[in-house]
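Starting off, we have a lone chain in the form predicted alone, written out as structure tokens.
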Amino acid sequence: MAVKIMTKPAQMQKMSQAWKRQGRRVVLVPTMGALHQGHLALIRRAKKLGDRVVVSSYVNPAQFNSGRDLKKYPRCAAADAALVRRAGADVLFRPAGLYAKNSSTWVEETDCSRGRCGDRRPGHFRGVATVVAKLFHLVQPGAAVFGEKDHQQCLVIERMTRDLHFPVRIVRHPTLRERDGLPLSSRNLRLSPRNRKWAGAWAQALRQAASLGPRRALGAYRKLLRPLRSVRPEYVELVKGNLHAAAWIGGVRLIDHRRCGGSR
């Protein structure tokens, strides 16, 4: 199946409006490219929810805290197009930019964005909320699919959608993992083979700590990380029965969360 690649926001909006006039239900899968099997799962879920699936691929500069991190984010345009085509999406929306040079309007959520990544990455969730609001305005979906791995991001988007009355159903998809438990992530592409092993060990430590239950999880996680010399922990927080953590491994920042007392 051929996938149409669009780069102009006005063109994307015009097509979505035409689909809606025809009674088609549009479903959006927002991504920053460097697609993997986790994104394939999101696209397959989207196909079950509507008549037309749009996959956006835009490395959003507003959600990065450093120009260096933005520059290093993996970009795989040809591979992304092939994967989207194989998954059966209708459109790959790949805009060159979504911000005017003098852009001065932002969307900011101030409750769900507290703690965890919100405290460590100032302005990150403002960038996320703003770009998703733009995508909702352009693609006009009836539903949008997000990966549960980015748990706090899901909370922020759900709150923004509710508060701004977007007629969009937010659908979460469970985290997909490698055999060693590391969540699928575009950032994994930046890990060297050696650091990839450390990342797997970090993910296993989080899973093991969470399995001990909420009372023991925090202490167990810190203890299990001591032998992992190449893992630099950024934070660990227990929020509503979930153990959330972020860590730096070889200059790559990874996040994960596990339900305490469970196997997920």
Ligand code: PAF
Second form
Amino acid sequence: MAVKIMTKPAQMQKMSQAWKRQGRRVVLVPTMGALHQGHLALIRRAKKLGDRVVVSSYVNPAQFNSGRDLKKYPRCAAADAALVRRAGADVLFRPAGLYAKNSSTWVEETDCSRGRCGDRRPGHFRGVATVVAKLFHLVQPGAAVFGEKDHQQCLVIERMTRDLHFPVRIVRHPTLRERDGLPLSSRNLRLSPRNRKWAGAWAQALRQAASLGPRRALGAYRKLLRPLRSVRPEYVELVKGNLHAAAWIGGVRLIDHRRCGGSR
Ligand code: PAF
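Beyond the form predicted alone, can we have the form predicted in complex with the ligand?
Let us now look at the entire complex, which starts with that chain.
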């Protein structure tokens, strides 16, 4: 079945309202495009949860910390449309913009967004919460699927959904990984072949450190990173038995987390 590409927010909202009147269960998969197998898994999960699947693709300027990073974010419109069609979603919602020129309304979550990525990327989660709230208003889903890789993002969205009384079930989907353990991410496309190897080594270091258990994980991670010359660690933190880390490799920021003492 052909996927319908929608660009107008009002048109998207109207379609969702019509579906809901017909008793359809609408499920949203929010993305910023540059889709990969991880997104495919989210779409497959969404299909199991409902009978109308909307994939949104919008590179949200409000969640980037620099114009340079925003500009460099990979954009692959044609390949994305083909992938969404193959995955069997009903609508690819690709709005040209979601902010008026003098937009002055924001959604800010102030608890889960503290620490880790929230501290290193000021304003990032405000941008995420705002755009996800906008998408919920436009698509009006009963459920929305997010990748577990962005763990803090999941926490922020879950809290925002509860606090603002959105009737949306937030579904987390497990992280998908490359053979060497690097989590799938649109940002991986920006790694040179050499840096891609360093990224794999970084992911393995995190896995190995976490496998040693919570008492040894932090020290082991720092030690394992020492020989990885091209990896610039940003943070490493132990939160509720999970080892969370962010690192820069060749100008690309990567995040990951692993359960301590487990193989997840
Ligand atoms: O995870 C992402 O791709 C983005 O942060 C999201 C949730 C689509 C909001 O722009």
